[in-house]
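Here we start with a single chain on its own, the form predicted on its own, put down as structure tokens.
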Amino acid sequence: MRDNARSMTRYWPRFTREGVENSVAPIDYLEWYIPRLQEERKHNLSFSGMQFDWDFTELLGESVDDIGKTFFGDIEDPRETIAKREDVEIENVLITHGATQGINIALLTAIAKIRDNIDNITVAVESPTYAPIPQTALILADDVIRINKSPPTNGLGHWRIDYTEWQAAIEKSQIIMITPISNPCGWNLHPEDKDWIIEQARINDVIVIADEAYNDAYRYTDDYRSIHSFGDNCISINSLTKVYSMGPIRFGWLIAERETIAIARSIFMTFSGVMSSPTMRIAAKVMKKLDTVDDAIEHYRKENLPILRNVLQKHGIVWNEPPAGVFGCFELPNNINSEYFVDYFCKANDLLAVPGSMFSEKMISWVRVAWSIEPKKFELAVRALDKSLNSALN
């Protein structure tokens, strides 16, 4: 088929330094994604997080005039709101410049805790994943072990882990990095897998770092639980970016036991000094209004998902719909190359989506779609997806 004739360029996350010795591996998927964003296709299902238009004038009111002033003492500490939401003390919270910096700080903190007693630091990282997670480990640790998460065998339900594979990796590692709400599938870790990972980490004295940037979209589900709550060897990372549509202000946080946070705070101050005043002032206000976005997420799911279900069913595509969140993924029939699908068939209909190969080379035929946009825009985008699938499959 012409769909599969094109050779794949390498865009997925790296788990080794092969080909980049004495250098830092690029975040390859951005070489694909940024040029497509610059094309400004009319329809966009590629968003990685919620698209919500905050009214800053209403949010900040007269305090907008103070946006550039230092924030010490005259705003409520956002850590207090985070601590209350997560049922921890304020000393268990560190504010960071977004979740990606949180990944850096968390891994540096874990390494600082063990490096005096370990000659060779090994980090186990799950796949599929967000590229900066394993590639931060490649920079800071000595070795990185890839451990896989697989789609359900019947096409429906949680993505699962192989206990034999994961146990072997955990036994060789001092740190494990996971993303409980997986990108791109949108499914939470199965509760049994989560409990098993935490127990194996405890038995083997391994530090668990969890990127929980999408966790808040699952806050009201039955199996919601943040990794930091499982023990003193656990560090959670979160932010206002993905679920709460506040990426531009770069506001994130770590939660862990207080001695770990004390180390993390020293590392943060070494690299960044203090948080910026505009970020802290805006975040302090936003943290009081998060339920506004929570409501919008549920509204978008209610309005948008039936439209997507109908189109995928029309084309005979198995749709493994996650029970919460703002995105999911599906596998194209006939092993169609998803990059080619997006660059040829979708582009012909002015549509942008995300190939699964951005997250793993094992997902070459998968496509991630987000329903995190206003329903009228989403309906038009899914019409374009329908046309793109028609062209690709017929």
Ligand SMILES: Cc1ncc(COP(=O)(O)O)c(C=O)c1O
Second form
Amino acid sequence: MRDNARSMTRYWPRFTREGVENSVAPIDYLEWYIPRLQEERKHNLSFSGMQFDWDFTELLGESVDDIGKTFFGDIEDPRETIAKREDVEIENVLITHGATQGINIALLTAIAKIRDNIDNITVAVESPTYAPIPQTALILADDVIRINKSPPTNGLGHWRIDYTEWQAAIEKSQIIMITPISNPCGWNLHPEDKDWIIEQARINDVIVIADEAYNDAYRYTDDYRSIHSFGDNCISINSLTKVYSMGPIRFGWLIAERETIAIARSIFMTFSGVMSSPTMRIAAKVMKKLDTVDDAIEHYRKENLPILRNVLQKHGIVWNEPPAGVFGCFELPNNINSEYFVDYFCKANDLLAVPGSMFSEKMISWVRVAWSIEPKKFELAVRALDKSLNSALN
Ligand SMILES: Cc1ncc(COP(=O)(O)O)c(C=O)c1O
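Previous: the form predicted on its own; requested now: the form predicted together with this ligand:
Okay, now the whole complex, with that chain kicking things off.
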């Protein structure tokens, strides 16, 4: 039954065009996730992004009447706030409609910089990952090479990379795409691995594109450093979606050296024209108040994590807790299939979590859980998780 239920479908990111030649692959995980979100289960540990209730009436005040008017000259340029936070100039920043569009534009930019000299453009992409990263490369480049990040051998600490495997891939590629703060494990790249990747990219003249959608939750930790700061061949992508709970307004940005950003800007204008006025107006206000959410994240970590730790420990589950951010993942005992776990045991307790198979076929017994919700709700959700684990493991 468990195997049959699974054999029909696959939800993890694709690294080849096999089966979808002359077409484009779907973003499979959404086919799993959207119907389950629509069920509106009472308890929800599935949000990898912080759930923070911004007060839009307070944020916008009377300027809400202007959202349909062009924003030029009317708002403080959000690039200024971003440039200050990242210690760059505004010419190093391009605003995009979210990090996902940032992935598209960063890759198009990297391709534009090399396509006249390269016949076959190859992109190395990390796994497990957010499906639009390799699948944008499948659409825009010629070849994609998958490179793996693996859980720590003793269960605790950073997920690591294999230098032999990655070096072989980097040598064959012109572009590498990484997610320093990984979804679903929530851990940052090991500082040694980060330095090694940057050095290999430099030696092999490879452009590094980093999806840093979760980075801001690590901003105040040791060893924090955004990839754009490592050199002219590096492009960083970020947005207000995950850490700052502003996904619906679709506001993100790229950071890179200025000639690269100038190319990215031409690409943005070609595909999108200008940013939407409501997005820019709201973002300009939000950018001034980001520390409110930074504080809320600290508060959620302090209140929520002890409850989660206790329940996982009670069930004998190894819990590799990331030192920052609002989500992490664990492996179910006895190779229990996590899609089955979420669809049967969690559903019976009105709980939603995310199976690891949304990120890689190597993670079919993993579950991603987030502590991104308000502590009272979180406590009830973890109680539902406890019951689900009880019935699944006994
Ligand atoms: C690694 C990563 N990047 C980007 C996004 C989406 O960001 P945005 O809403 O800004 O497009 C996600 C969402 O799950 C993600 O996991």
